[in-house]
Every structure is written in structure tokens, then in C-alpha cells.
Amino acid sequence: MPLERDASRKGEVIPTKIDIDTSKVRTKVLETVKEEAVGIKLEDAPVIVSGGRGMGGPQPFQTVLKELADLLHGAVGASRPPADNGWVPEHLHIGLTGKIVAPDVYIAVAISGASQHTAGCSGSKHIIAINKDPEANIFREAEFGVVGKYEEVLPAFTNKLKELLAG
């Protein structure tokens, strides 16, 4: 928790000139890639529906996960394996080596819950996990968990939400 703001405290900015010998620099920028975000950015999304290796391929990210995310006015995310396998663009990767997110609701689908991933989403207000493995680590982080195959659970969950939202 941050300290209370103390307006009576003052600081001094001391400009410093840094001289770098460019012959000693061993890195070189080869390319700058601009991230093209369509829809809500992960960092701004109130709800993130994230998929893992258990999704089995790229298709569910564009169908069942996207449908649920759209219904909840959220965004689709992913753990490291889907990004590494090219199932989703790298900018959707959530974890220590990806984006750190803190939505109101984080829905982890077919994500085992490796520590690198959970570190990226642990700031979420509520974590809901859907995984067929009852021993998956993600259930230790989740407030709510459903043990089951995402192919059965997600359509039922999405349909029930549609019913409730139409309400």
C-alpha cells in the first residue's frame, strides 16, 4: 500500500550529463514493431478471458474465448505456450515475460497456473479457473473454479450469461 501523499515534502531535480562511448555499446536496434491493438487493450480490460496450452490450437482463441470476452466487454489473453506456438500474437501473452494485468475478472481457461503466468495475473480482483485437471495450480489462485473440459463448460457458461444479461 502506498504512503499518504505529503505535499510539504520537496525534492530537487539534479540534471546529469551522461557520456556514453558508442563503440562500447553491444546492442543494436534492428527493428521497431508497432503493436496493433484491436478492441480493448489487455491492460485496460475490465475482464480478461485467457487461454492456455490446453486450448489445443489457435481456433478457440478466435471463437469460444472471443465470444465470451466480447459478451463481457473484455479482452482475450493467453499464457506463454499459445504465444510461443504462434496461436496468438505475442502482445496477448500474460505473465512475467509478457504483460502484467489486473482486471476486475480474470477467467483462466485450460491454463495450468505456472508461477510465471500467475505472477502476471495475480493482481486481478477475481480469478475464475476452468481446467480439466483438478490438481492444476491455477485452482490455488482462483476464487472460483470449474473442473471440466472447456469445450463443454465454456459454451454452457456463455449461454447462461447471455440469458442473464438479456434478463
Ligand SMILES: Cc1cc2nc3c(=O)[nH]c(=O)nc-3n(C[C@H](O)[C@H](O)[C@H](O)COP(=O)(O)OP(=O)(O)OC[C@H]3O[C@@H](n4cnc5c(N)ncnc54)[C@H](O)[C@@H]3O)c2cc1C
The other form holds:
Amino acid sequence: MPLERDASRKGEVIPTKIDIDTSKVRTKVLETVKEEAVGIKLEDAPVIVSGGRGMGGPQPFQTVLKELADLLHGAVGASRPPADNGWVPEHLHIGLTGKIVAPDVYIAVAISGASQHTAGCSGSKHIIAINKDPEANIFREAEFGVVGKYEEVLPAFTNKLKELLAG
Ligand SMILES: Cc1cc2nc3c(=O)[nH]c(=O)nc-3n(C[C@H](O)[C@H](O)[C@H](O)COP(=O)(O)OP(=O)(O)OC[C@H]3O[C@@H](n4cnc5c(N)ncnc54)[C@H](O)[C@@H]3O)c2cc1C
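Rather than the form predicted alone that you just supplied, could I have the structure of the form predicted together with the named molecule?
Full assembly next; the chain just shown is listed first.
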């Protein structure tokens, strides 16, 4: 049980001089990078459309993935390889060493579903996977899955969604 608050108690700040031998400090701040938030932040997005190494390069992140994310008022994310390869900014990578997210819907496109990745997205309410490999681990995590090349599945998915949204 926490103690009752006692407002009569006071603390005393005692300035202490500390001598640090900087040659012994093994961690150094080399650079401070300000994260630029463009659109919805990953942590706040109700829908995340995430791409993996299987996207093949930076372009699909700016075109097919972004188009779907925009349509769903969501954000684009990634597994670690696209960030490591410089296809997307580092702050978009999801997983053990990246962001932990828990959107309503997480769409994993061309992501194999390594445990280090799913550690960052398994809290999502619904996971949808699109992958050309029916054995991909991501299908074990996903509630819905489509086996196929994203180049074919994504445009069909996006077009159908546009139709539905148009009423
Ligand atoms: C200490 C440590 C920490 C890590 N932290 C993270 C982390 O935080 N986040 C993270 O993501 N990873 C992390 N990793 C890396 C992780 O182990 C995996 O290597 C990584 O998640 C794989 O990314 P991927 O699924 O995009 O790529 P891959 O495993 O290469 O999978 C690519 C997938 O794309 C599919 N594909 C290919 N072409 C197409 C196509 N045209 N259409 C549809 N599907 C296609 C393939 O079938 C495949 O399943 C970490 C690793 C280590 C060792």
C-alpha cells in the first residue's frame, strides 16, 4: 500500500560536483536526428500498410502501398530490410528493433513474418497478409491472407476498395 501523501515533508537539493573522465565514456551522441512526421504517425494510425523486402525497392512504398494507406486513412510501414536498404526512412520500421504498433488493421505485404517483425505488430486487432509464398510464416499470424504477387493482388484490392467506398 502506498503511504498517505504528507505535504509537510520537504526535500533538499544538494548540488554535487561530479568529475567524469570523458575518455572512459563508451557511448557518444554522434548525431541528433529530428523525426519528420508527414501524414499520420505510425503509432496513431488505425490502419498500417506495411511492405517488406519482397517489394523489391523504394518505388512501391511511394505508389501502391501509399495509395492503399491513403485510401484507408492509414500510414505506410515497413519491415527492417526496406529501412536498412534505405527504401524508407528508418523510423518506419516495425519490430523488435523498430516501432511497436497495434492498429485496428495491419496489412503485411511481401513480409515473411520473422519473429523479430511480428514482435512489433502482433498486437494489431486484425492482420491481413499478402505474400507469394503460401508457406510464409506471416500466414500463421494473419487472420486473412492472399497468396499471390503483390503486383497483381494490391491493384485489384485497391480498386475493389475504391469501388466499395464510392458506394
Ligand atoms: C537482432 C535482430 C533484430 C531484428 N529486428 C527486426 C525488426 O525490428 N523488424 C523487422 O522487420 N526485422 C527485424 N529483424 C530481421 C528479421 O529477422 C527478418 O530478417 C526480417 O523481418 C525479414 O524482413 P522481410 O519479411 O521484409 O524479408 P524476407 O524475410 O526476405 O521476406 C520477403 C517476403 O516477400 C515475399 N515476396 C517476395 N516477392 C514478392 C512479391 N512480388 N509479392 C508478394 N510477396 C513477395 C517472399 O515470399 C517473402 O516471404 C531483426 C533481426 C535480428 C537478428
